[in-house]
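What follows is one chain in structure tokens, specifically the form predicted alone.
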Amino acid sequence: MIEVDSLTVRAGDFRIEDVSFEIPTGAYGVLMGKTGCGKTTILEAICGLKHVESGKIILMGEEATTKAAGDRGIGFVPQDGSLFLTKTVRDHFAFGPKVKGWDSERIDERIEELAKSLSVEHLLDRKPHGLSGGERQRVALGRALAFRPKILCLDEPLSALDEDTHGEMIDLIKALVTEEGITALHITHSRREAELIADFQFRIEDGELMAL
């Protein structure tokens, strides 16, 4: 579950005030608004990223407000998914595991895991450069379900995709959700892919959330 209660957030000059609602443990829910009406800004403070002026942001049943990042549960994927340009698909997907302290034996397993069911078996020992959009955006993917979290959190993942892959992308994404039982909250511009991804939808106007 992700509650949010009557939540208040600046970010330097731009601030978005009392804004609530919750997706249920395991549903997908996804917030719609133009540009610069806060989506980023209400997701970036779920995920301990952006400072909370007031209000409570409640996680699988436990407030997290005053939680920092890595505690929170959360895997995330940025918009541009943020790819470390040194390292292999492999370390990609080892990263979270390890810090989370997972032994050698559980990581390879759960790489080979992801691998398969992300269709980048053949990428695994490639680095970023060069691979597609698509990929890379399955790399990001992968990386942020690597530690198996219970809250994943995407900002706008599939905005730079053609409509092909875009389409692929989505089936992929709700599959994974689903099958690993995951609750979820995906940042678009896009009221297609809403209607295409969404259990819950919400949207921000002049400076209000409302649910569709």
Contents of the next structure:
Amino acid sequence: MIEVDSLTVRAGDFRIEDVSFEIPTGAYGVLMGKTGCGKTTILEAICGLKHVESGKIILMGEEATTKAAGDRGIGFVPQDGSLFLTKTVRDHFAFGPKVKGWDSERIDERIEELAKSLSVEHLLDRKPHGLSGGERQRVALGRALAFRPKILCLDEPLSALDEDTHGEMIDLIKALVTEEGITALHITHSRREAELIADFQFRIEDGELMAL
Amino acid sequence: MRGAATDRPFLAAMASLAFMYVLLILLMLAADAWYGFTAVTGGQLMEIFAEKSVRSSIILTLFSCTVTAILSIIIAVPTGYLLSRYNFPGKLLIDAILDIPIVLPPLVVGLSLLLLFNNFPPGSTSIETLLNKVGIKVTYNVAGVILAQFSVACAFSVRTMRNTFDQISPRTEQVAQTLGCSRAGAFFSVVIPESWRGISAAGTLAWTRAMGEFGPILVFAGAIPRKTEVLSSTVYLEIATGSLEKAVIVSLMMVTIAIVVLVAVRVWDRGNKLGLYYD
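Just the form predicted alone so far, so send over the form predicted together with the partner chain.
Full assembly next; the chain just shown is listed first.
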């Protein structure tokens, strides 16, 4: 479960105040709003990447407002993928599990499993340079899911994809999230995308968050 | 076709201006080489290389430039990173202070170091005296040569590293943090590998800049043969004593060393897996 209670976050001169919402365990929540309305700021606060001024963030029943980003058990997929330029796709998938101290056999099994689910077996030894937009997002998704997080946060993960790839990725994300029993929060400005993937929809308008 | 035809004068003008500068550099080198080959006899060449002071100045140049480059990277990486990633009170001022060694006349840098180590704080024991008590000698010593080179070269490395970190998105570090890395872990596992080319450029710039440094070394460390004389001071001393032939030979030696260093770093950089972004 992702529970946000009366959250106030400041990002530079921008401030979003008193935001509350809840996504039940295993559900897929989508947060919509115009560019610059504070969607990404809320997502970053949940991921532990932005300082919270007041309010609470509760993740899977535990208060996480002041926890370090790495202790929240969240897989994060940024807008442009933000892949590690010097690392291979295999290194991307191994990154989280290695940091969490998994043994190499378990890491290899997880890499194989993810590569198969994401259909990137042929790309495992490639570096990000030259990968297509869809391939990059698959790698970013695999990197976020590799350490088996309970929560997945996606910041406009499909905004740069063409229509065919967009449809494929929606099916893939939904299937993986359901299969791994993950609670997801996905940010988009596309109503159509939200309708295709969301169990719960929220919208920010004039600084107010409302459930749809 | 119209587009191609209208582009031509623009590209030709750009290329001509670029070529003029390249030509100036090549002509300067050609003039050195021409003078070296026509005016210097084989005997003079042997005489120069046989001189102990010249050999010692080559060794000191290679040693001091390498130490300066390493020290510059050690300081420039964290400084460039902090300036690129954080906003803090006084950042603009610190940014401007870091440019002072770039804009100051080199002789002033040397004079400032001389005063700092020998006349500061006023009316009490100088820094040089305190260091001498623990067996460290800086002014008119090898440490002074390195410090004089470092004072200027490091500023160039800091600029290079700041630009390098500016070009690396902080998002990748944030992703690494969500995957369990501390800030330091994200820095070493994600940022450093991606900034490898910048580090190598900052190191090369510091090295070559240190080799070309002359003013601050002369004022702060002197040009004592077989002690603090580096190749740039050898050139100066040879010109001052009217020995243009020797000055040209040493200059050509410096050009050769600079080219070897630049080529070696590029070859090493190309073969270094850490710095390769591509398959």
